[in-house]
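One chain follows as structure tokens, the form predicted on its own.
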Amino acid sequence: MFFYIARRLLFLPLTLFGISLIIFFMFMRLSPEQRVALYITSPERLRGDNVERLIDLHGLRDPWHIQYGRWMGNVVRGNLGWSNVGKEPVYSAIMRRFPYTLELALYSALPIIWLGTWLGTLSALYHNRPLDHTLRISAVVGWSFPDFVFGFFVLMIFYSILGWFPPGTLGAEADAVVKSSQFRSFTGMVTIDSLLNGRLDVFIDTARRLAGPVLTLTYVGFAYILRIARSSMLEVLGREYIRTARSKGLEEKVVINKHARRNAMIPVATVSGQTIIALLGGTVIVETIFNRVGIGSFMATAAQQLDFASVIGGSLFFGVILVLGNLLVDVSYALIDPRVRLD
């Protein structure tokens, strides 16, 4: 296990280096006047004749390898430039919004993976029976539903009609509490911080506003995992060692949980890892529909307003999340299937 993880960790710097090169050559297509925003910490520095001085200062007409080294030095120090959208440095804008996206991702990933795996296993065990047909139809409907359409349905039913799940990240009163000096931020995720601060009213307000986007992401997302879990489970249940286990007189619960389910989980782990990575990358449409503060809505606004520093900084941030997420998926393979450790 140790050597398996060590091999994966050795490739981590090379992968990150490749991602940084791709992003660097993308923004090298911009003019020096556009790229200078990646090196400033305040928009006042771009006034008057400062642009040309900054271009010369940061060597934005130097050979590409010199510029790459200088840019990577800034990245390592956390200097990603100035965000016109956030009205603050890019690094601060990303770090301030990421906890909101992380909060939404955590509350969505758990039901997506749990429901998809559990219902997919049930569907396989009741193959071609009414329960299987019902779950398959639900999965097809969920997989075919665009998230923005289902999100509008959730808003229409649960907010416009029932008034249960309002949009936004925080209400006016809860927002004032969170921004006050008495409220301490431990994780940046308001649901957790509100409980740690003993503010149940803030927790309830935040949970009500999280329910809509979580419901949308869960229904649209669990369907794919259900289909993968069902197909993988059906394949495993048809193998020889499952028939042998049953012929030995083992209880069906033992056959399913110990022999079948674990061997069927590798494809599910792959899809679950990709789902979590996608959620952490920011759900642009869902965050926009429900008017939530997060990485997805921030990046969408930055792209619309041609905020190059924010787009490039966000792309680098997503790249790191993707690499680390895939590393965790690889480690989960070894935990699920011991044969992977020996490859």
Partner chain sequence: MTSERRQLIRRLFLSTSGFLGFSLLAFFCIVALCAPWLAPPPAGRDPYLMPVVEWSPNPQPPSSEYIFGVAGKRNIYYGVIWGTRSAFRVGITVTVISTMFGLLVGAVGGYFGKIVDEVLMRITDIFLAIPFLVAAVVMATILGPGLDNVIRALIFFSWMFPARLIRGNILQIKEEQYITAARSVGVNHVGIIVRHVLPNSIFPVLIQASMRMGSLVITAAALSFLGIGARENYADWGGLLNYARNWMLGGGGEVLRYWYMVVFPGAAMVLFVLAWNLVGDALRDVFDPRLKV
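Rigid core here is just the name for the largest C-alpha set that superposes within 1.5 Å across the two forms. Numbering follows the first chain given and starts at 1. All of these numbers come straight from a predicted model, not from anything done at the bench. First, how it differs from the form predicted in complex with its partner chain.
The Cα position of Glu252 differs by 2 Å or more between these two forms after fitting on the rigid core.
With the core held fixed, the Cα of Phe152 is displaced between these two forms by less than 2 Å.
When two forms of a protein are overlaid on their rigid core, residues whose CA moves 2 Å or more are considered shifted, and Gly238 is one of them between these two forms.
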The other form holds:
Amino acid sequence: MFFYIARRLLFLPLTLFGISLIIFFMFMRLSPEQRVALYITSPERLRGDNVERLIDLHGLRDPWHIQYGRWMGNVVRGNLGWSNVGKEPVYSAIMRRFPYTLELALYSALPIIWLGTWLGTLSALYHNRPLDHTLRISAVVGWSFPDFVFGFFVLMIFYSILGWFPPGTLGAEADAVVKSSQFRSFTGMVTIDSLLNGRLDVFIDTARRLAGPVLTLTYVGFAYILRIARSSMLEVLGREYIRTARSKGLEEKVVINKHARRNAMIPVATVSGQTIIALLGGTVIVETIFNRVGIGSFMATAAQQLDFASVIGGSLFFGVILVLGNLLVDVSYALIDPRVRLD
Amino acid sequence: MKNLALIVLVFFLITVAGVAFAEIPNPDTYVMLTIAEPDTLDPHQAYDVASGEVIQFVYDNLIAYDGQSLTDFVPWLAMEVPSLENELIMNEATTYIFPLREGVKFHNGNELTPEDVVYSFHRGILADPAAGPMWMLIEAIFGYYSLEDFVFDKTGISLNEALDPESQLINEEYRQPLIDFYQDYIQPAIQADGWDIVFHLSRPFGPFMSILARNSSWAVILDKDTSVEMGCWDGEADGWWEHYNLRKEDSPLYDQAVGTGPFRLIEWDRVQQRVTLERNDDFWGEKPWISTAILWEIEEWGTRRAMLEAGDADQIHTPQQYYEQVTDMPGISVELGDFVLVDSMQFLWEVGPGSPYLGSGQLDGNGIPPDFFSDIHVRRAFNYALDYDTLVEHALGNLVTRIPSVLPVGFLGWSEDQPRYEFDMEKAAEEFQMAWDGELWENGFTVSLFYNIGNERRQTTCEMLQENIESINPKFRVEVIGLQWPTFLDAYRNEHMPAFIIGWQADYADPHNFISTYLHSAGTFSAHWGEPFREFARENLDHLVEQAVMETDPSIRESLYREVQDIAYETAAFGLPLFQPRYIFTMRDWVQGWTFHSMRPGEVNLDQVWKEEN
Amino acid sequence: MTSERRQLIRRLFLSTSGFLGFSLLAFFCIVALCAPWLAPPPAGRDPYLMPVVEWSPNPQPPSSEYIFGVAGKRNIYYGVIWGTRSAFRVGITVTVISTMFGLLVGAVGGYFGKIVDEVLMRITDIFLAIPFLVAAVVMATILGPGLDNVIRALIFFSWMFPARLIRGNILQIKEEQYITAARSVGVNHVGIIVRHVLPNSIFPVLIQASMRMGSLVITAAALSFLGIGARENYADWGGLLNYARNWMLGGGGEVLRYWYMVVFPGAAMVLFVLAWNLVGDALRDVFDPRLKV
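Can I get the form predicted in complex with its partner chain as well, since the one above is the form predicted on its own?
Whole complex next, starting from this chain.
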């Protein structure tokens, strides 16, 4: 196991190097003029040789190896560059936005996993009966919904009509509380910090704003877990020992809860880990339409404005998260299920 | 599992219970939702609306506009507005004197001194960041377009080559000439004489006052001591170049601001994209009503509108095309106003080499030759072929004002009677028949019209032109192409687009800013219309444009600008002048004291509004 | 065809999801094929560019002339009809090409193992380490607007999924006896892959492909929604929804005032994706050997 982990970690720098090359060469397809558009935001800035001056200032006309070397040199020195979209250094731009995305991903993962497992099991138990069909179809419908369409439905109903779930991350008042000197930041995730600080009002404010995105992500996301839970449960129910247990006259409830469900949950556990990781990279649209702070919307804006430093920095960050996250999932899978060998 | 359900239920209830209703939420706080956060708070780097919006309330200028006027000024940090009558403008309008107000304090308690004013202007001119706003003062005072040109002309040194990437001199022999440059040219141009600030211009320059007026972030007053402490230029002649052309993130004033203005900067939160301002209770003038102002970037229109509707915002930026959504919203009031921005379609008299947008590159029906628009009849035909009335009234819902030339309404030289092209398909056909000696009519053409993606107004205009031109002759093909801004910029720079719509927002309220941009052979736009145009401009227009800006008598200036416009009309040299878009200002009806000024960056006079139920 | 196979196909079409899915797909196919008759384009113009039908930018509710209403100066009905073709084009092109490429990479890696496999899988890992949507947004922005560019971007970042699947399957099958047998008789590599390995792992790939089809269409639409997908005014559901983006929350106090802007293109898209997901679901049920209860 140790060697396995060490080996995977050894490949991390290689993966990051690969990512940086992919992103870098994609950007190199652009002309210096296209890349300098990041700084020329209006026609008024076009005067005289401004465009050339800016291209020079940022070295955008240098040969590719010089540009890559310059970027790499800075990274080695711990400087990921300046994020024009974040209006701050890339590293701090990412670090200050990540907790919000993590918070959203974690809160969405809870109902997705819970609902998916519960309904999936139910579906398996009622295999091929109307309940099974209904659940599966409604899950597939959810899965077929683009998150931007469903997100707007949520905004429409829960904000415009009912006024319950406002968009954004934090209201102005709650924001002032969070920034005051009395408020201590423990995790960077406002829901947790506010409770630790005993500020229920801040908690409520931020929780209300989380509810809409969480609802959206849950609805479009729970189908996958449902499917895994269902098929895994069906498989287990078909196994020898369950039949034996049933034939021995054990109570159905005991059979299902004690024997079947426990075994069926192993694949669900793996997929759940992957779901959380996928959610971290899949919040782009939801963050955009709910106007939430987060790394997803940050990356989307950066990409659209062709902000090289932000895009490449963010991609590397995601690379680290995905590699470490998957490693964690694989290792814990091996720990839960003794049949799995890591090699 | 049941526990989890319970938790979810409780969470839901708490959430719902948290909804509060209030008459006017936060009566002392004004929440304005914008579509952009500041680019930088350094006044000498800021050249965008969102930055200017903050800077105008934190810092002060020497003078301000009088009410809605664009030509009359009132004293601000200066005690008097210079004029020929009060003899504060002298030496044939090359010397301007501004007596400074005493007893004004910066937000940190420092006293405003004449030295601060002189420092502010010197710093800005010496900083001249690439694509920044400082060219305006450099042009006004010295007659150059950039510090680089200025230095090169006087010393023969190219700043670009003399400085390494760390802004250090490459060669010590440059040091003395650069020190001398500052002492010989910059220092004498802006000086303090007691409490008088004296500007010496190299020649008369008509728009000078409007370049200094309030809302011009490049001409605000910094506190010298504080700035030096923060790490800005120390005011010494030796080493000024170390602060020249900095990247915006390297400026110490990037995210800090200490001014004398009605609000102090509390925070620029770049994660939430929100700027928070607080009333300056020691403000020297009339103090604002509201105690806190929040300028908050919310990109999504639907979200902005919903927040206004819910009372979470007091005012929101409203794109023109969504006017219908706000006109009958309960509890909302809508105002209209024209910012000083004009849209026009520009024609390249000669498209640059390597353009992918010319089709066959010949007049054979499948493309156009590079110099398609150098033919006066083509330009005129396009001008006749646009159905202005339908466009303005129907397609754009009367939310634009059609302009005959490129001058915004009310500017010196603008006139209701300025001749302009009217929609006339017969004349358009006639002109097309005459164009290219009839070859055009015979063979037809395929031309592409461009706009930047996201601007529906310009898109609609192109589409209407497309419909009309194609209906003239079945051999005429028009394609409408939207480009993302980076690609648009690239195509613009390389002079690849034969015809495109773009706008120009006034830097300062003077016709020079528009006429020179559009009609001078070295204008920001017109310099890129190809050699045939530049030649035409050098022969017919340049001398008039140059003469007009040096003239100080408004009536002479006016007739010169009229003359330029007449020539441009005759030859359809503007391209296709379109309109000045009308802005929609949407706010809760409890907002009081809101007024409009067409040169104000941003949409709200935070220093004057308050909230009160009608 | 063996009777067992016939049996499987029967089950595939007769299962609830299979039946629903295939009927929906058939419906969309018909719409796509009959687009020129259902919504005749103006003569001489590219039919995929939705023509202007109305100069006012304000949306208009369904009427007898425009049965789905007008959005962005365009007839929504026209866009929905021709958008079906775009959806098929994106879904099928991306799925087929990325699956082929994935098959190649996976098959080569899985079959040869060792260094080849190691290198290919590390490259796959690199591509997998960039979140799909983020990667697609970056690449689509760089390539510029246009459906072809969307397709390119999606292919570039989605071949890894079939590659991994096929590799896993091949590793499994490789151990099985008939391969060992084939190898011992001296059948060449390519022969073994094509004749024995691929046919046995094709069903999981098919299932995955039909499931991915749906999510690819959604991703393509998401790009259009963000304004970096198909060209403006191109008949594409994502583009139609992009018109609706700024009207979805209604106006003048009526939340549902512009419902038709979302409902028609939204429904078309949801049904289309649903069709593929249902088909995938049915395929999985029928071919997943673990589920024979």
